[in-house]
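Here we start with a single chain on its own, the form predicted alone, put down as structure tokens.
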Amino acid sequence: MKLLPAILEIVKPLPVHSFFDGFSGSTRVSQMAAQEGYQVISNDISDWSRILATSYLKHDKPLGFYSELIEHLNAVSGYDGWFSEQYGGDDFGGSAVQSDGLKKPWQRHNTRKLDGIRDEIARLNLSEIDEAVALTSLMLALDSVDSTLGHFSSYLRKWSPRSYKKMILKTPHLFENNCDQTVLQDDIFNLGEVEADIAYFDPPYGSNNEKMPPSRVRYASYYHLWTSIIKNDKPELFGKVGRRVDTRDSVAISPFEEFRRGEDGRFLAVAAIDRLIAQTHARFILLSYSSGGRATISELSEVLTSYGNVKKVVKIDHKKNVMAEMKWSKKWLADNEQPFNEFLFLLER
């Protein structure tokens, strides 16, 4: 069972019209809510999420308008620019390991196109929304020819079959919006004045693996390359995968990912959830939580029950592809401290 149908099944019966997606990420939840007719406020601190949200939620032209722009970008000639230098690789009999011993996320024939197309998007001086659609198309095209595990914290030693394909931009699957949707890009704790009927939160939880070192890769690092493509700022890089220096663990850290305890002995991640719920102006709060996160079920229980009535708990077992509604009880808490499950908690304040 996918997460989106589960969220929709919980939300649809509720008397809500406005939907705040506080950690929108890929924007799939924001898109779903918009397509269902909700007034959406989509927020994420990342540049790439803002671009996706602007593309899908704010486009104001006929759905076929962007075909000419996308065709123009596909016709642009490629060249060896900054992206090819940093992230383009040659094929050594199927190996993605280059002469310097480093692996690359894309083959050079596609990073050459990336260099040409990204420069052309900048040259065209497009409106904010039109540029967002173009950049969304570029990210989707690059995603279809990469040689990664779905993120940019490590690259494959052998070129993936799809990395040999020629990158071709396509118009994103846009949909008509019936509401004037809102797109924000800010730290969630700077948005205390946002009001909505329901708030959906899926923060980047840290691992509860006690053996996980403090210097583990943070959420911001998984998609650092999208940030560089959006900003086109040719940043200073470090490490084997060429991460932006502004994604170092000491800089790009979310309190929800914190592995440490505070002076009171409480996990900082749990304290962050507490603070988040306390500042939220919504009758309903839908919290997504992975049982592999730093906060334990019992600790999360204490936070939620201190703010209202937990009306529903849904467990999603991704391995078994099943969804089940759970009863909120101490027995439930004991039975569900298992990894690899996703939980949705519906709180009414």
Ligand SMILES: C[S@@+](CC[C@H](N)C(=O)[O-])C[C@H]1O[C@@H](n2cnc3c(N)ncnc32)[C@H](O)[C@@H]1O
Given for the second form:
Amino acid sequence: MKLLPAILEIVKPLPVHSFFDGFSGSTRVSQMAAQEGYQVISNDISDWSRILATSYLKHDKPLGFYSELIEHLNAVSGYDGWFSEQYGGDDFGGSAVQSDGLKKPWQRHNTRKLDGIRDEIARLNLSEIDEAVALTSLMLALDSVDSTLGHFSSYLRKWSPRSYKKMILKTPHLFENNCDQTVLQDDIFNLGEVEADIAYFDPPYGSNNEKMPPSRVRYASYYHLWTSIIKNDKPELFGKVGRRVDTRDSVAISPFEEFRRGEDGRFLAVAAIDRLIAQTHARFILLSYSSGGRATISELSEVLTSYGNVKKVVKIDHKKNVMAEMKWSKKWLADNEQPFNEFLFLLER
Ligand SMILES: C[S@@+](CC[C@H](N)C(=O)[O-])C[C@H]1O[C@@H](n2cnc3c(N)ncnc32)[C@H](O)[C@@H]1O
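Can you return the structure of this protein in the form predicted in complex with this ligand rather than the form predicted alone?
Zooming out: every chain and molecule, the one shown earlier first.
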């Protein structure tokens, strides 16, 4: 069972029209909600999520306009600019290890295209929405020729087969929007009150692994390269993978990814969820929880029951491809805490 149909199955019978996606990430949930006709408010702290949400939820021109724009970008010539210098690698008989011992996320022929296309997007002086569509297309194209494990915290030693392919931009799969959707980019705790019938929260649960430094599990450090492509700010970099200095370990981490306990003995991540639910006034709250995360399920259950009626707990078993509705009981929770299951909790306040 996939997450999206599970969410839909829970939300559809509820009397809700507006859907707040508080940590929208890839925006796949926001996109689904928009396609289902909900009035969507999509928020995430990261630049790349705002760009995706803007292009999928706010695009306002005929599709032909965007395909012309993308064709134009595909015709741009590449050159050795900042991205090639930092992130482009040469092929040494299949090895991606460069003469300085470092590995790179893309082959140079594609970072040259990236350099040319990113400059052209800036030169075109597009509207915010059109630029978002162009950048979305660029990110998707780069993603399809990368040589990583899906994020930019390490690069492969041997070039991936796809990294040899020439990067070609495609028009993103844009769908028609019936509502005037809203895209926000802020820390969830700075947003103030968001009016919505249901709030869906999928915060970035940290790792269970106490030995893993928090920076390794942070979204900002996983996806630092998307940030640099969007901002086009040629930031100062550090470390083997060339991370932006503003994703350094010393920069405060998201409270949801905190793996430590506070002075009261409670996980800081659970305290963050408590604060989040306290500030949310939507009638329904749907919380995603992955049990590989730090917030233990029984602590989480205490928080939820203190705010209202937990109407549903759904466990998604990715292996068996099933979604099981669970009875809400502490015993069950204790018995069922297996690593890396995904749960959905529906709370009615
Ligand atoms: C688990 S992901 C969400 C995934 C999303 N549901 C999806 O389907 O792609 C968590 C997201 O929370 C964002 N985030 C982290 N801290 C945040 C904060 N304080 N406020 C808002 N968003 C935050 C991250 O940028 C990341 O995209």
